[in-house]
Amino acid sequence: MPNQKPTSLFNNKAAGERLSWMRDPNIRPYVFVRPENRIQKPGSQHPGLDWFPHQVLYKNPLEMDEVKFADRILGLETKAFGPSGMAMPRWVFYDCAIVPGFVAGFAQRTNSLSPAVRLALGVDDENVNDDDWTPLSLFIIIPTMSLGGEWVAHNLCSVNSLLAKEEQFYGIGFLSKAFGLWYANVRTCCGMTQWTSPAVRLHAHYGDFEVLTAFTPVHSYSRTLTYRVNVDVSHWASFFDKQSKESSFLTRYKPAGFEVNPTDEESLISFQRRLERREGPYFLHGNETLAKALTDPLTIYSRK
């Protein structure tokens, strides 16, 4: 059933551990977002998760004060996506994401940051109160026309990109994604990602994961995949458990009888073409995207 009470995100030991950082009083969930696009009961829609237990830090893009706060968001956005060359312009980032829709993530004080994170964002204030946050992650999610409430997932990407793995904060991408959505009272997102990303294997444990192009050449890079998700907080915990033998999706969903390969654009198009005759729907399994490498052909399944 959609919307079920998911595990609690620190049953497991191992997992709480690491995820030690959320605890901190000095990080917090943080939505960057005009006044008028606040959500008026956040979380509402996907009742009982007890995942973010800091207070919110609401930050308003339309004050003046706030631009060192936006500058760390492009900062951050820019180191993570400059060498792909998918950086996003800053009147992209007003006009496309702040005006219509917000900014979500995970915000550190200043003053606490440790020397490698400074060095990694290019943080030299040394002389900061309490009052001065740096963002950690960013997560864009904007509202579509679609009459479902469909949003936008447009851009995620955190600070663990540039960071050695023994400093980085563990599962701080999935979970700017889930604040969001969590936070929004977001019922189906659809975004965009690359075959060999390993975004792939975090998007697709927010809920069944639809693949609604496969090819898509309109796109900068035509290898990249829309997808669809209906949000669903009973998969989130599994993203945790990589020994989990969540079975729930089998008994949906079966093989489809093909595979795609992301690494061959031949797989793709073919895939594409599928799509384009409404052969479909058809979903990848969030598990096997974990299980697999990258570059490892998956299975497409159907609806039973």
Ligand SMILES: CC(C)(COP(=O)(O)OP(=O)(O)OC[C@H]1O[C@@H](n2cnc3c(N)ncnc32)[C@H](O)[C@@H]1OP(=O)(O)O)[C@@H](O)C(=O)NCCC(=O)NCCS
Second form
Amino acid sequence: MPNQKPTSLFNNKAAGERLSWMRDPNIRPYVFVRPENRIQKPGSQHPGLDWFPHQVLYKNPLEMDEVKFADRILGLETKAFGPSGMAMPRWVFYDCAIVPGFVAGFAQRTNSLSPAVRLALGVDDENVNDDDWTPLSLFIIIPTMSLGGEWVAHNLCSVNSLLAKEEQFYGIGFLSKAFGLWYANVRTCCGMTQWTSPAVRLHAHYGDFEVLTAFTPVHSYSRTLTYRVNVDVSHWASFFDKQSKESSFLTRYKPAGFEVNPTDEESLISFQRRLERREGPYFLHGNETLAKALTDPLTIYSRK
Ligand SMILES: CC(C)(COP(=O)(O)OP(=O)(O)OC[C@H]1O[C@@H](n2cnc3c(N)ncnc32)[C@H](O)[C@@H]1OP(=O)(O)O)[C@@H](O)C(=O)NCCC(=O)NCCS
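For comparison with the form predicted on its own, kindly provide the form predicted in complex with the named molecule.
Full complex below, order starting with the chain above.
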């Protein structure tokens, strides 16, 4: 059932010790947002979620002295997206993210970073002082023109993509988006990702995941999917439990009778044509994205 009480993060057996970094006092969630865009009552639309009791670090991008933090956000973004050719130009960061929107994520006191993280992010000892913070992740959301108060998830990345498994902050990508959606009181969010990206697994766990486009030639990468999620915090904990039999989804949705093959362009185009013929709405099942390989065909669902 939607709108059930969310599961407490640290009671989640499956995630267990792997989330211990969340309790490190040297790591805090941050918001990098101009004063006019600050959220008035953070988290008030998602009561009952106790995942982010931390003191939030606030940084103002309009202050010149914060350029170092901005440089580090962009440095992380460039490294994470460079290999896929989608690194964000600096002016896009300012014009399309900072001015209209909101950047959130987790940051760590620079003087407490592990050598592996310093190396991955290219942080040197120069000018490091006790008040210095380094972003470990970023999630950018921008309000859309939709009258329903819809936001668009513009960018998500984490330092994990640059680290060996044993050096990673388990769940930091997922939790960065969770924090941003919670903090900014986002009820509805659309976004874009590529079909075989690991990010599909994350994005499909914030609420029922509707596919808006399955093949998107207007994007630089046609094999992009566009999605919409009605944010439901009661879904979130199932991300940390691959064995989850959480099937409230199946009480509301049934297999639509076809699959989509993320590696087959014909399959994506055929799905896109169904969407254009208004045969949907169609959904993916978040738990299925975790259980299958990134390139496996996925079941498409429709409302019961
Ligand atoms: C995609 C991205 C944001 C995921 O964030 P993350 O911090 O690595 O992921 P989290 O720690 O929050 O979650 C871990 C889970 O995500 C999935 N996942 C993350 N990276 C994965 C990968 N390379 N392959 C398969 N699954 C992956 C797995 O389910 C994993 O759980 P597991 O380790 O128990 O299998 C991050 O890898 C990244 O920044 N990638 C480069 C930029 C990018 O492609 N962003 C997405 C744009 S839409």
